[in-house]
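A lone chain, given as structure tokens: the form predicted on its own.
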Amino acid sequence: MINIAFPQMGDYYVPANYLLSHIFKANVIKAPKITSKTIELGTKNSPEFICTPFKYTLGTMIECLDKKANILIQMGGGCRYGYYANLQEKILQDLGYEFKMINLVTKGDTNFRRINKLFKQIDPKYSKLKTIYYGFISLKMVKYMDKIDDYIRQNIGFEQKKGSFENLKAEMLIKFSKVKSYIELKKLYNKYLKRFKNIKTHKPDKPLKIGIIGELYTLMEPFSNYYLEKQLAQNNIEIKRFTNVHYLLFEKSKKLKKYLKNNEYVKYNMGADASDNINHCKYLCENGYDGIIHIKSSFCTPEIGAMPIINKIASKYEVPILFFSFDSATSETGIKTRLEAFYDMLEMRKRN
């Protein structure tokens, strides 16, 4: 029996599960939610000075292998994380696990011919047509999820009945996971977008607005940033976040070329999300945001290089910025304390 598993990131396991379960005759094992146990497993078996996403995903893989997974799917990034699948595979083999590692993206590059060969390793009889069809639906699902999330970030901090947005989103994801066609998916999206807009909110004309930028994994996996967005929303704040899967797949490459031509602060790609975040910082400063939060995992080299430039831009526009670096030993209490102080300072500035 083929048992496929992959490290999850936020709610994106829904379209990933949907795709894999429809194109392979296999059991797709849902990775358990990240817990302190996951972090402990990942940290214990990782090199000390390696970035946090490596440790979190390694810990998740160990938990999946313990649930009898025999094929692991990994997707590298546009930084050194793009090379981590090979190292993770070697570590897991040294721990005595028997499995096949399928790395769909290396060095930030997606090659569909290569992916076709990798899929044949999973199931030699898999159908390309089914993959194209269900791949299309899965990508549309990602797009719709990201659009809904953008709306939620702008409004969840002002809901009159606590839990309204979260409960409706959980219901929506269950419905999305069971669709049989793109038409059905689109109808569900329109239906739920209307329902989200009908949730009663009490939003002032000029609420506090904070933009969040940084390294993609730490941004998109809530556990890795201690549910920072949720904590901000509890203080009646409108949130802006640029990075999501749809943006990374379909928008980033084109926009980055445009940024680098017209940005006085950076003229070349610094790797991963660094150049992107410099431009996003400038956008937030020029579009009336009250504050910026930059988050990254420890030892994230591209973001370390971008931080002085981001700080320079924020200082020029006199927009307060808060930097967070997360690792397996980060104190949640310390994060909350700094967030509260940042929020109090922004509110005071707004009043004055």
Given for the second form:
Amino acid sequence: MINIAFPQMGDYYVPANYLLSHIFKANVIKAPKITSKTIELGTKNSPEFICTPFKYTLGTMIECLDKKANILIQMGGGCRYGYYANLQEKILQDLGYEFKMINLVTKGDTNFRRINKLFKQIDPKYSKLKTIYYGFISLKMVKYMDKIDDYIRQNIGFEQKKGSFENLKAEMLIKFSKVKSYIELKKLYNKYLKRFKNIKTHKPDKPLKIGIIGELYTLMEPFSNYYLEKQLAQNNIEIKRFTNVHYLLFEKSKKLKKYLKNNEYVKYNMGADASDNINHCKYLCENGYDGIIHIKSSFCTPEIGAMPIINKIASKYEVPILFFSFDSATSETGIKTRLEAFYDMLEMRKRN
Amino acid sequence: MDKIGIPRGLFYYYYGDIWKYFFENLKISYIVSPNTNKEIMEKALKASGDEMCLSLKTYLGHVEYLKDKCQYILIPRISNYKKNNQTCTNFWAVYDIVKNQTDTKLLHYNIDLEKRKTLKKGLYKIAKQLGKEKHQIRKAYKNAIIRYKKQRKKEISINLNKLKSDKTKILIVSHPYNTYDSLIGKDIIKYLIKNDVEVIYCDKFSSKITNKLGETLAKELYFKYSKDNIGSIVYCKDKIDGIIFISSFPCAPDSLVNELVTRKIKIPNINLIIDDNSSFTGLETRLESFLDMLGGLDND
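Given the form predicted on its own above, what does the protein look like in the form predicted in complex with the partner chain?
Entire complex below, previous chain first.
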């Protein structure tokens, strides 16, 4: 019996689960929600100064293996994230687990030949045609989810009935996971977009607007940033976030090339999302955002390099900026206090 | 005032000699910042972010030191040496970080072999910027490379000869910008030599050989410098008595690679991590006990 598992990130388990369960005759194990126990498991078995996503994903993998998973899927980004899989495989083997690790992406790129080879390891008889079809649907699903998330982020701070956005989104995700064809998905998307727009809000003309930039995993996995977006929304703030899976997969490389031409701050790609974030910071400053929050996991090398430049831009435009570096040992109260002070300061600036 | 300032850090330990020969041949005056000392370290801590790795911090200190002592500071950017041979992202970013911090003019070139940007093209570009003629540059470059290759060959053969020695042999696995930096690795090497240990350097092997061997120990690894380093372990695994890993805190590739390698090899080893607060006294105790252990193994 094949039991596939993968570390989760935000709500993206829905399309991933959809894809895997349609291509393979396999049982897809849904990774349990990240809790403090997951982090403890991850930290205990991780090397000393590794960045935090390693600990989170390792912890999740151990929990999945305890649920009898025997195939693990991991992906990698353009920094050292790309080499996570090999070390995690070794660590888990040393712990005595038996499984197969499939690493779909290394150093930020992949191709069809590689994916084909790896999928054959899981199931030699998998159908390529099916993979392309369901892959297409899953990617579209990601796109629609990201679009809806963008809308939610702008409006959730002003909802009249508490929880109306969240409840509708949960309902939508369940419907999405049961789609049969692309047309059905598209119809569902249009229907839910309308319903989201019909939710009553009391948005003022000029609300406080905050842009969130930073390292991708910490941005997209709400547990790892201690539900930062939720806390902001509770204070009636409109939120803008650039990084999502659709951006990383399809828009990033094109946009980055455009950014780097004739740019006074950066000339080269500084690794992972560093150059993107510098340009996003500039965009936020120029488009009248009241504040910027930069978040990352501790020891994230590319972001550490980008921070002095981001700071320079923000102080040039006189936009307040708050830096958070999340570790597995960060206390939630500390974050709350700093966030409240930041929010109060922004509001005072706005009134004057 | 000298024309070009070369910070003694990161790139210097890979390309310093070539640069020196190249500029000497072209009769361009240059200044290399001194070994990392207290003054530079103080400047470094002021100029850098507090989470940067120690090697990058000291590099920024060297840049600060050179700031008003030369017309141009030479800061290259290295992205990759062909497919699956990336460098650490700090090597990608350091040019942009420095550019936003100083007003001194920077000389720079980009090595990105995937896009066919080579060292040769880079040095040609720099020399042209400084107003040299093409035939002069061609000659200077050729001479510099020949002289560098000769010197490198000599270093490699010395290193290989050390493997035949009868003393306790210890392989230092660390990036050259850590091994030879006076703040990070020099004291460790000095201590080892004082204690009659034959010190073998992992960067003084032919990179063509070690790069391939590195893949046997860590498959799919794509950091070129780490691959070279750990390839040396495979190359001389039967000939050495122990391994010392030295890394600066918090080095990104080392955190993964050293952990993976120490889990795979069966040679006695210790992992020394140096940050800006560490003192040599603490390290000395660890080194002493490591050497004692190796001696004990020989006696059994």
